[in-house]
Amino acid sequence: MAPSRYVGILALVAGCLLPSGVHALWPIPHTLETGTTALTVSPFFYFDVQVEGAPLDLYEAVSQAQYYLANDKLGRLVVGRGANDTTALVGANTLSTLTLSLMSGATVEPIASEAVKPLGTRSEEYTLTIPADGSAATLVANSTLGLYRGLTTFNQLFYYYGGVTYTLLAPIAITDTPAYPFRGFALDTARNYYPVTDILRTLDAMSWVKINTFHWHITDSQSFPLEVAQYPELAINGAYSPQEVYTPSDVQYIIQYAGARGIDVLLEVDTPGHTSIIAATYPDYVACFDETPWATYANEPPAGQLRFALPEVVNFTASLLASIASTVPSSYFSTGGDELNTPCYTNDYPTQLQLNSTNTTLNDALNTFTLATHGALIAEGKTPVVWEEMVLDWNITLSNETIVMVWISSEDALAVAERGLRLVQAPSNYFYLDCGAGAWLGDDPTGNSWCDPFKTWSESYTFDPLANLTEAQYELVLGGEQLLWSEQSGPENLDPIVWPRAASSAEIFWSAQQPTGAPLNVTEALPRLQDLRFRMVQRGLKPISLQPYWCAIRPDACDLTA
């Protein structure tokens, strides 16, 4: 965990930063050391993996290591994109051989098992070392995890000039820890949905900066795209088209592919609230389905809830995610729980008549539903995921394992750490990407976004994670995501609103501070963050650019005090 609730304040004042020249990391390593020295790759450069028993899936991660590094032919952010570097690749040392070995010990498990393990048991560590004489540079781990995040490292340090891929900063020695178990991103793929080749573009696009979470809200009010065996009417009827489904085989494609790139897929069917579609196909389940006027009953059209009063509804939603649930390999699963609208209820008749034949309140039928779909899921090996109204707007009884996502603002992780639930930082007034792009409902041509203005990368990497919490509490928080959601999004859009914004999260909840231990700094990411915005440019996707290109090539000449 991070050592200190001021880590990710913004520092106004560049101090203490990296050693001169490195711009290339992100997120920035625990420790740093560099020289000043060429050093370049020889075009016969092979990777060694000297791991008995390897798995396959690391093999396939060391092709990818191996074809990045050939092919980013990234040419560094200065004036000239490297001209001026090829005097110090004169006669300089050339490096051959990465070798890539576990510690004593370890044991060996494929990289997508690794990275399911409960959070706080997963090994992602690594020590990296390149020394400068052309010797054989070292990646070591405890785990093959770490060793894929070791490559990630390794691949970002090179730069590309004249056929010469290179670094001018050796020796480097590296060792790197996060500072957080996780680190998400969450996609909505239910308002607009994506194609799976948009989803595992942004897959790897999250390994490349130790993103370990995909946090996959896949089905809303609006479409149910998602395909299950025990029901398969609600993607037949709840699907924008036969075409926008995920099938079981895409899931488990999907699964697969981001566990091969140390990432884990947190699944989210919300309920109660933001059901309406299953009306489509179980009519009799949801309360006040399409009504109007649709503010009155919901956040946003079409208006609809499940009738969770009613036992047959408790039934039906606890068999359905323990069904969904037990196809995936993840520990957690989340049952959302935000903006359940009461109105809804209260003018609903059959609800009514449940409550009032059995003499219970609304929060006590909540209560009854949600010890009967997380006991579902329990039951499944799955530790549920709620957003923060499950615990700050209801009295109701969760397990003490649930995690909590604090979304509606920051200011919420103190009333979620107060009654000793663990969480995650998402909070809308930082991490939401979708902010700032005006209002999407029809006839209101001076709205604006709910959660205005636009999220900046830098005002996003200000974000403290510990903020307001006392040092007892700090051990509950488990990490931080930012979240896209698509009510004006999809694939058309996907890269350049997401990227490279949602790098930003991926630092602070990996490194927390600069190796040196001083505070993350805007001034100093900011070179950095050029940096990785043109590799991902070099490596097929379109994220939008965060500066005029004359700035990117001269570091710090735009910042506001230049």
Given for the second form:
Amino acid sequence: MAPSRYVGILALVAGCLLPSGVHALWPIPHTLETGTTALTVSPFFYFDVQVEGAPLDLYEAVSQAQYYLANDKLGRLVVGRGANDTTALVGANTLSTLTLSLMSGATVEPIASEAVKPLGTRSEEYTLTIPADGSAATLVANSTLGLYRGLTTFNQLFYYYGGVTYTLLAPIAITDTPAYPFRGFALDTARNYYPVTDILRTLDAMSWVKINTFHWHITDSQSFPLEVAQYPELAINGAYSPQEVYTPSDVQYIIQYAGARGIDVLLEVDTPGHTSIIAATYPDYVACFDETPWATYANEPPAGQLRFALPEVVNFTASLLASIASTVPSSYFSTGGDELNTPCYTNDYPTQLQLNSTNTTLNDALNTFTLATHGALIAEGKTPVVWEEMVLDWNITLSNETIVMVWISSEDALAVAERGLRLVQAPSNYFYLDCGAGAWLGDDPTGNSWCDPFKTWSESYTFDPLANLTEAQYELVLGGEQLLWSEQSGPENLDPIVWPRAASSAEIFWSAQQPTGAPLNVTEALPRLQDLRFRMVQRGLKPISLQPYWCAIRPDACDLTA
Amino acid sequence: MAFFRYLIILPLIAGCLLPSGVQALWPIPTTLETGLTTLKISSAFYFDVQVEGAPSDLRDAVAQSQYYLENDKLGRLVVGRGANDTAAFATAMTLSKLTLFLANGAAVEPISSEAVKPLGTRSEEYALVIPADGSAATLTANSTLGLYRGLTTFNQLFYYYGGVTYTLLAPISIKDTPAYPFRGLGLDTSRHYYPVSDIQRTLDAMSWVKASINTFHWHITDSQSFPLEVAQYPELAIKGAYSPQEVYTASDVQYIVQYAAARGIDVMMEIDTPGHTAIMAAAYPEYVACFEASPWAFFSGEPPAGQLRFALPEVANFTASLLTNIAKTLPSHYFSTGGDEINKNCYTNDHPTQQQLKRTGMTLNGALDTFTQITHGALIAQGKTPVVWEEMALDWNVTLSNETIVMVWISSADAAALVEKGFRIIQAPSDYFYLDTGAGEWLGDNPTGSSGPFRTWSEAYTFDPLANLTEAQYELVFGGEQILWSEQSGPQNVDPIVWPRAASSAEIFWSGKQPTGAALNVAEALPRLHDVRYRMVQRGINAIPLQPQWCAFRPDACDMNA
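Switching conditions: you have the form predicted on its own, so give me the form predicted together with its partner chain.
In what comes next, the whole complex appears, and the chain from above leads the way.
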């Protein structure tokens, strides 16, 4: 197998210092060998797809790669932006072809099919070789998904100056494989709505850094923008407006768009909390709806949670979740389960009546509810995903397959792992992109955001996915994600609040370490992240500046102790 | 005079409770009377400019106002966005005309001439009357600038639903005059460059907050880049701009100044000296001490190190000539020479400086005094009033003209010390008004560094311009401004990081208090600020959401204690 061969060869040279020009790559590949020869991309450069029966989305990925190669026009981040490179480019060899091929015996499936396979069964690894002499570059993988990842890397290798697209680092040999199978980005589209085009743009940016899961927190207490064929009233009454809706065709389009970019869409319909707005359609199903003071009944306004103790609510929720899940290809579906407020039920007559008449506790009722809703999803072939409280705060029987998302604190991963459950690292103290914007509640001018402070890219980057875990527990960590909760965000600030920060976890969970085997390091990473950020700007995204431009073109000059 | 008649009538009814529909106005007018009658804008509505010899920028302002009236299409921020208002439309009267008058004896000058008059001599007050019976509305002022302010208010009064532009609050009577003459927004275009179109868009938004922001404080150069093209010193931009494209040409500056003035905005330029000048070394290496010395932290507040050798006579002369050459091209009466964060270590081992001090028997302070007298003297000779940062008055013993305006920035606590010295001040305290804080450390290799908390709109809004001052000192407070320093900002995030937060100081310094006489209050202000924010979005500004949309439609429902 080619990737293994390179692993063997490259280990011999992996100890050498990486030239500064490798700033371009994010996430940094598993192994990487570069030279010091200039190589220009021929004006007649083409991608030679040597894949029998190549699927349409692979061809589309190739044309996208061709487009980026021709249009990124990213100048090197040095003073002069590459003006000093021109002498080296005179007489340089020219690269005319990148040949894409699959390993013998690999099955040929669309990228979109590979992208939604169960975690651990996807093949994302690839080998990319670019000779210095101008002979054809080669990209080899075990799946079209691996080829897609390799194309993303290929596009990051080249700079532009004065009409010439080039690298100074030929020959280049890369073998790459992700350290963790789950690398996500989460977006809340309920507190404020995002038009489909904003989501598509975000999926593009995610694909550039090999993020493979779009965790779509699509509904919440404030709005229900998801149109569900069997329950149309939920969106009619629960969306902010008829225009602020995701129709079934919107959802399918987003899923297809994501799949073609190697991204699985993990849909979350948060239950039984975070459901207040369902009362607009099913008032009988929701306890403490719009109750005041809201702070007694909910973590944020409006109050209102599903009456999960009622059999009709259990059946409704199971049917709702299964109806939605049956339309999405992902093997995963999140039922949420965070921040369930118990005072909401204390004086809720229907709930208390039911508990008394059946002589069950609230916890047992939640257990019954969860078994029913998860059972319905499992029957649809889905693996349930939940927030950590469902494991740590409630005594509930969950399938061993259940994936648990850690969010309250990075400290909580250990307790989840001790329960033997697989987990996704989404800790607010490292990965919440919304923190630090101050209190958004009215009449609270001195309030802070609950998860203060703002998480810089570098603070996120220092997250250790395996901290406090025993080696035996490591395999339970499927990966992680950064998240944007949208109380104070919307299409207006989506790009700058997410990018390039969300690339931090992309590298943590793809690369995990430097090619040398050294741990990831913020000082090493910054120039590469600058490069990524400037490439994003070239592609029309609006990521924030990490430093004054003066610093961006002078790596390390603005380090704390420089 | 029409204007004063309103002054007398309106106090009689000013004590009444404002209906919730007044959410539209920001900043809130001095006095305001509204009714409960629905009034629609006629499809044939027009502005009747009864101003003899009306200047073309007043006609442009009217055309802009007409455009906003037709295209804002802002739905009321209530559930249904105004769907419930339609019943009232059928019988509603129709407004066909707003007549613009100048008061008897008022001179007719272009808005752009009025906008750059000395502080305290501009006439920004106006009276706006909209009868409920459909008869002509009237806007009266003492200057075209006052008419411009009134037009901005007029545009904030109307909502849109189903093809109808309307208010529910006729009759409306407003008399308005600013509490403070200086209401600014500061923008640093040196750490990152902003294209002219971004500055224009920002000037538009400044003019919308009821034209309240009347000063664009343009921190145009700093140590990182010198994007200003100066005819007499072309090398400064050729060698000091980030790139030949990232330059403000002389015609760009004139265009921006004119664009601003037509919107009632004075452009106060700052060339920060003698610190914050490292990049001048690219053109004049012999004029700059400790250029790029390391560790930078010993020599400078941020990298790169480098400050003008102000003790040298040739540097004092060069600087005076540079400042006057820039200042003379600008119509503003004000010019800032900066003066913040001068680092003494930079000069300790600087041979040319020490040699000069030794030869003349001068102290560093004495040399700075000489330098300042030369540079300020040159500006005063040009008819400009110098503006400086607080250190020039508090940290150094420098002779400043009594006319000098001092900007408070380090802390709001420093205002008292400045007024005790008799200086006129502008409130720009970092602890309330810095828009860049809260984004974390931007220096490399410092993942746990902090930049202090983010200043929410509401925290900024609680600023008291007169805190700790005696009544006799109040008149020394000219106003204030919020500021965006651009280490971590650029065109990608300028809208969301500035808006709607920068509207907070606009209301503090225009309104001073509520029309009832009560102090400004964040709970009262939030629904109105939502309104401003949504109107900005309608006009194409990417202003951040302040809350989930659920809250924006339900005033007060998301207050801390609701």
